[in-house]
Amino acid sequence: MSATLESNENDLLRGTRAFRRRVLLLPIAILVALMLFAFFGLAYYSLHRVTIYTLVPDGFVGLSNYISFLTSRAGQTAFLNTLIWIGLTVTCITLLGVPVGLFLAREGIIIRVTRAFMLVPWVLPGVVTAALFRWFFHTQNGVLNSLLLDWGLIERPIRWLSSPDLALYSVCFAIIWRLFPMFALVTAAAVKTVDRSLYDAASIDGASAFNRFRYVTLPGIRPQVLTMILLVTIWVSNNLVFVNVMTGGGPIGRSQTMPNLIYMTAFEVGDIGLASAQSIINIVILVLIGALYIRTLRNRQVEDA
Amino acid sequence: MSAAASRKHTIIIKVLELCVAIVLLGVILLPLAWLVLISVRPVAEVYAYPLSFWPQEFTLNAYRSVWVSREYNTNWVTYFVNTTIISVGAGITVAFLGMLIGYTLSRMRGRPVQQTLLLFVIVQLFEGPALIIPIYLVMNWLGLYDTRIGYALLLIIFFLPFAALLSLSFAHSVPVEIDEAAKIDGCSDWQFFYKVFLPASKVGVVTVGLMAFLLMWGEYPFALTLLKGDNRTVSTALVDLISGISVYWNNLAAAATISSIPVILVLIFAQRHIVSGLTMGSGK
């Protein structure tokens, strides 16, 4: 009797194992194969001369693709711009997102109506947002210049997207507009999960509004906010559409970032070898961000345990 | 006295809230209102100076010239249908497969789970322009370059880790006890997933599907490198209207407005799902 029960259980277990293998093996195999091919393929191509026309490596060139990237003005600008682009947008999105999130965590009809519209920028296709802002910043027909001139704040139209010193920042503005409301909404949801009784306790202890924020709200929302910051960092680092559509990296490469540089080198110039070297360098940037991400996840698991 | 003071206090707070809300809504909605208002103007008015917020003359010419008359030698209805079929098809597939993987992982313990999750995070981290060259090569070799089915398969593969991670948080909320009960009753794993688990986590599947749909609808880097001509999606077709020598902003606005309607509809009818999807994603 007990023997049959045991064998039944063994059968069940074996069935479950087979099921798990069937479900997980294929997707994992595809993803691992794809990622391995991507990394080794890029590394191999980056050491060779390859054009988009043949796609066949034509001669080993050593590190010359890397050297020509790192020593060229265009490469250095793109690399530095990428760091500015990530740093500036993530900082602004966080600094706008957290206070707006605190505001959205309040109660009442006004707040509920506001909250209902917060995801609109995030759901729009990226191209639509980029096109919208390309035109918002347009020198002659743009809304921004038109308004500023009307109000007498400027004398002459400002070349938001076509002056070398401004273009990158105008593009940053567009992606901040797209992402900060979403960040705020997630922050608001996190604020609502903070235990209300902690606030009462803090009030009884005579904590000021600032101290209540500093010692109750902030620790309560920290995990979600940190994860959001890292997610936004990944999205921003992998974003192609804004630079591609708004400036194309111009003028004279001054608003170029790594994603658009890779795209242009590979598919407009046709130099797959150089573009592979650029991809490898971009991957190094992403690995650094990823290490940060995984470390944060680990810390959270330790805290949860 | 103190009651009156506190009422005054409440009113002041409400007025302040209203001010902040108006600023926020203005920042978010004015650019969009502007987009729609430009799409219903004649060309002359688009380039008029000074610009007026409200159109002086209402016309649907821009919609006609982009969507019906094929003035640009383009085929917007086709792009729209392409985008719809690809993102709905790939979205449903990813939601189903993601939940299957999420369910399986939620019932497992130990290192294999951690390693799988790590793989999913790594794919999500690198998925983007850094991988367009290898993807372009693979798609060429497989003969899938510039095919809609190839692009849809690629979306499914790259969105699967996202869907599985999100599904996992939903799957954890279905208690393991019902698994055991069903299995003692002689239910196989597959039957259990299909007949018990999937109906029980309907909300999760719908949320994952909608999130995937939203992200796929506007996908840009892979669409730009892999699809040409009539195989394109609305994202990359829109760029054509910008990169020409003279940009007719009213036509561009008309194309952009219609391209945004599906995602806005999803947002209107499924706001709750999207918000829970986002917060669950960040809670992981």
Contents of the next structure:
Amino acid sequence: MSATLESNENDLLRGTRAFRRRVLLLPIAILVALMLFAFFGLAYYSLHRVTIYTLVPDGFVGLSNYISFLTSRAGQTAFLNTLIWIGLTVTCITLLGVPVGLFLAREGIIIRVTRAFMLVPWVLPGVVTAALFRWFFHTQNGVLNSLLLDWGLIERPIRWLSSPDLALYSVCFAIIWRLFPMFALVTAAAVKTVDRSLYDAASIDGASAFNRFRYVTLPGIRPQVLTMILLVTIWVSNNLVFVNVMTGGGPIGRSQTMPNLIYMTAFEVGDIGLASAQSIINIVILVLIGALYIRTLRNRQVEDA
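With the form predicted in complex with its partner chain done, generate the form predicted alone in the same format.
What comes next is one chain alone, with no partners or other molecules.
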């Protein structure tokens, strides 16, 4: 009798666990289904002539939208600007975030206050930050030019946002300011998880501060740093607000990036088919970056093993 009861309890327990797994998997399955639906819908639109006025495919055009983008001057400029935009911002955010994170990992009242204020750029809405930097870089009434003129460092105002050579880099500066504090705070939290005994052993062995960072701190925080690099890359790659608010992609497209070009193609030009092809290309860029990240992380895990 007791064996039968125990068997029933085990069957009930297994059934409960299976039900819980199904319940947990249901939201994931719905999310994956929605993502696949959106992707294949985007791919379908990219192969057809579609306008924003009807959103109904008007004819099959094959790879014409892709060829149109890749051969157009605007498309090539946006693609190159996107590579610069991603490479420069992610590199600068990493180079700023890691040392600032090491500083924030210390203890003290000043450090705690600094940590609190470091959250301000991240908490502010992106459109507010972009608008503030647009005013900051304004040619005639901007804070930066006013300070440089007062200090006698320049003779005439610099066209930060209207110069073909400076516009893109001015926008890069703004998004770096917004994102690097979060990178630094994550790095600081990661540093605190490193085993302190490893530092003691390194000090006993006579390791310098640089060698302690190289052989103890850096391996200890590498997974978190690599993850933040991937997240920052995704945030930057998909960011539309800063370029759109600060320069609108100008002058003459010199600060145009893929997200802003997609937005303009879809909602200003009204060509949904071409915008879909541009979106697919942008997705391919992100997938390649993600694949590079996964490969790097696996190689590091193999080396550590």
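The structure presented is a predicted model; accordingly, all values stated were derived computationally and were not measured. Residue numbers count along the first chain shown, from 1. For clarity, a rigid core is taken as the largest C-alpha set superposing within 1.5 Å between two forms.
Undergrad: For a quick test of reading the superposition: does Leu292 move by 2 Å or more at the CA between the two forms, rigid core aligned?
TA: Shift of 2 Å or more: yes.
Undergrad: Relative to the superposed core, report the C-alpha shift of Leu34 between the two forms in angstrom.
TA: Between its two positions, the C-alpha of Leu34 lies 2.4 Å apart after core fitting.
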